[in-house]
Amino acid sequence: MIQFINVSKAYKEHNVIENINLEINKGELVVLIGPSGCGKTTILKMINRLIEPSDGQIKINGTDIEAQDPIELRRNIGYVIQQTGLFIHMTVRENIEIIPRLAKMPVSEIVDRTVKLMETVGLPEEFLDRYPNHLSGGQQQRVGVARAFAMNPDIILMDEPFSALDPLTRSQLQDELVSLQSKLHKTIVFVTHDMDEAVKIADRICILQGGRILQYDTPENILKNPAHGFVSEFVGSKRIWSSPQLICAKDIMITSPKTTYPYVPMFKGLEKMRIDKVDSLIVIDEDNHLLGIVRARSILNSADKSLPVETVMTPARVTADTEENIVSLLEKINGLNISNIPVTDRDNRLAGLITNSSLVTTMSHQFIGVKGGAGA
């Protein structure tokens, strides 16, 4: 959708963008973030060609934007900026249709589709006769965004939108944000300087430093996988536990559990036990597929310890997906009291356990930091 080739960027002897390639894919929320002077801003502006590249080519659909006439590539690419840009001059309407009256759409059509852009941001139609004066910050905000959806763009570039918003109307925003492109689907270039929001609304981040992208990827890999020393102290060690959600079964499950096979006989599974130190083991067959558990209690408990494991073997009360975060799998375990859940791929084949142990020494790195206690 959007290609940044070879793109540089300088003042002078100052170059803010150095030899930058960037991709970004139809449909997807990408945010720019980086400390001051990074150069995320300039790499927004240059999409609609505010800014002009030294170098380099920037394409949209396969097409080069310097063969593009600036002001018709412009009114066909959304545009919101941090104090919303509104013409206080004009009323609410006046300002969401003044870009669709000058590509001269039908009126009717300006008409009906300004009422709906309300009710999408969630504003009462009765406001298209106020001016922007008359509206709350978070209000200003979101008819901004309405006129950016004005032509029905594909491509929707926002600069640091919510950052001036007070806490609670900046997570409203982001809330509506991320539910408005769930349903739209457009293409979101996001500039900010807070990870927080970036975790929260992005589908890819990219985080810059000097004029360089350090990383590239999804929030979930940029939290676990830093790939530079930068990233990992600018994202912060602990970060991962703002969005739980990210943390997932794969991420913290044993990956080797105890196992044994249905015909097993009872009392070689209960030396098993003895040996590996554990209370259970999970019953599989010769494809890995789970069958069920089996505790030392019901083989102690069992008159005849020649017979094969299946026979006091239970099946698991309930298994989670190697996808699924930690906020569900503590809800599992407290709400059914149990200790451990086996984890299952999409063919009910084990791929690993999560034990009360493995999830307690995992909730305990948002409290014990990674570089350890102090010296002696």
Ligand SMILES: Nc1ncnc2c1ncn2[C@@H]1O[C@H](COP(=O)(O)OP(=O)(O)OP(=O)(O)O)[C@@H](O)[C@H]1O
Given for the second form:
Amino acid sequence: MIQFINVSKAYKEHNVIENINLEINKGELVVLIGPSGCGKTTILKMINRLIEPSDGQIKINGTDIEAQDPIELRRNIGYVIQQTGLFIHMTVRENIEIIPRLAKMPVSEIVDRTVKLMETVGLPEEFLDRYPNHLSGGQQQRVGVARAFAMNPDIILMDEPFSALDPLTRSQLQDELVSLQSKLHKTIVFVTHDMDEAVKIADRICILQGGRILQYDTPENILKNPAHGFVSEFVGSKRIWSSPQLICAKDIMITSPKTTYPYVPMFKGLEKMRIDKVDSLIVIDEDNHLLGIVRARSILNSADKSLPVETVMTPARVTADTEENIVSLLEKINGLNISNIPVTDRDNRLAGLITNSSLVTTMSHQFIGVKGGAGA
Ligand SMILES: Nc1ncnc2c1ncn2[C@@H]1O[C@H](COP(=O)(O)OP(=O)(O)OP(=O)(O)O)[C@@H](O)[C@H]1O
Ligand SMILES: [Mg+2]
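Could I have the structure of this protein in the form predicted in complex with the ligand, to go alongside the form predicted alone above?
Shown next: the complete complex, the earlier chain at its head.
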């Protein structure tokens, strides 16, 4: 775990990092994002002691890094930067192996590992004898990533590693990083300017402005509840719609739908609909389990309205799970003429109801650009 405790950095009295507290868990991929000059690179370089804080403490696994030898410290911290930092007069192999060789790792181990690393980052082994400037930008960046992993460090720092690449290559490398991370579970601190990139790869995103942390949370929570006007502006009010898989049923359902019990006489059910101004009720049992739906139309069509509502109750054609995302939901109702979707938890207990209007209202709010949650 990496901990920043009341850390500040000043250059000539001018604070560029203002008393930040930040915890990055082991195995977590945290993205630092914010406008140019907000202090992202400074924070990153304080972790491997390329920059020393003016105040406060940084701990890795509980140990203050100030007490550690910087060279030793950096052996356990891979570092990837935008301009790759590859040595152009060295081959790909020499670039990847330089630190393990300096660290006097057994040569046979190094050689085996290099071959594996090339495979991991998706480069053919023949490239090992090439020089970096005979590779494309994306390929060079892959070598940069391989080199960062060469010492099998627990921590990897990445400073805008993909920002010089074309969008397609960039997107590919993002996917590969996510897949690599799901296997290796490194602790990764990744700097970017690009919110789409952050949302795609991060476990948590730390939004910075002027050397301060504005919000530190999961991509989902940041998109849904931006903690600050600046964050919501930075994130963009329509941003969530580029990640609709993050919106789920529980976000758009009404939480107190009108319900009735199966044994209630129809005429009472009808009365309830009139009072509540709805044309159907959800039928539940005493434990709130979903049983079905009863419609005003069915009651009006039945001769004996003293019979219980369960006589005319129909099962819900479509139901949603509370965590089900909006994309899957829209696919389910696509083509069906459905106005109400009961939302249930894992035990089939009624959690809420999605109505046509709650769906439409949520979507139009987003598309028309009503600023949501821009408090503080
Ligand atoms: N050696 C230095 N002396 C004085 N000021 C510095 C020094 N290094 C960085 N700064 C200032 O510290 C602030 C933070 O710099 P930093 O490089 O961390 O920003 P950043 O968020 O990484 O920006 P970018 O997105 O442009 O890379 C900037 O205002 C910068 O001008
Ligand atoms: Mg920077």
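Between two forms, the rigid core is defined as the largest C-alpha subset superposing within 1.5 Å. Since the model is a prediction, treat every value here as computed from it, not as a measurement. Positions refer to the first chain, counted from 1.
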When you overlay the rigid core, is the Cα of Asp112 off by 2 Å or more between the two forms? no
Using a superposition on the rigid core, decide whether the Cα position of Glu331 changes by 2 angstroms or more between the two forms. yes
Superpose the two forms on their rigid core, then report whether the C-alpha of Ala227 is displaced by 2 angstroms or more between the two forms. no
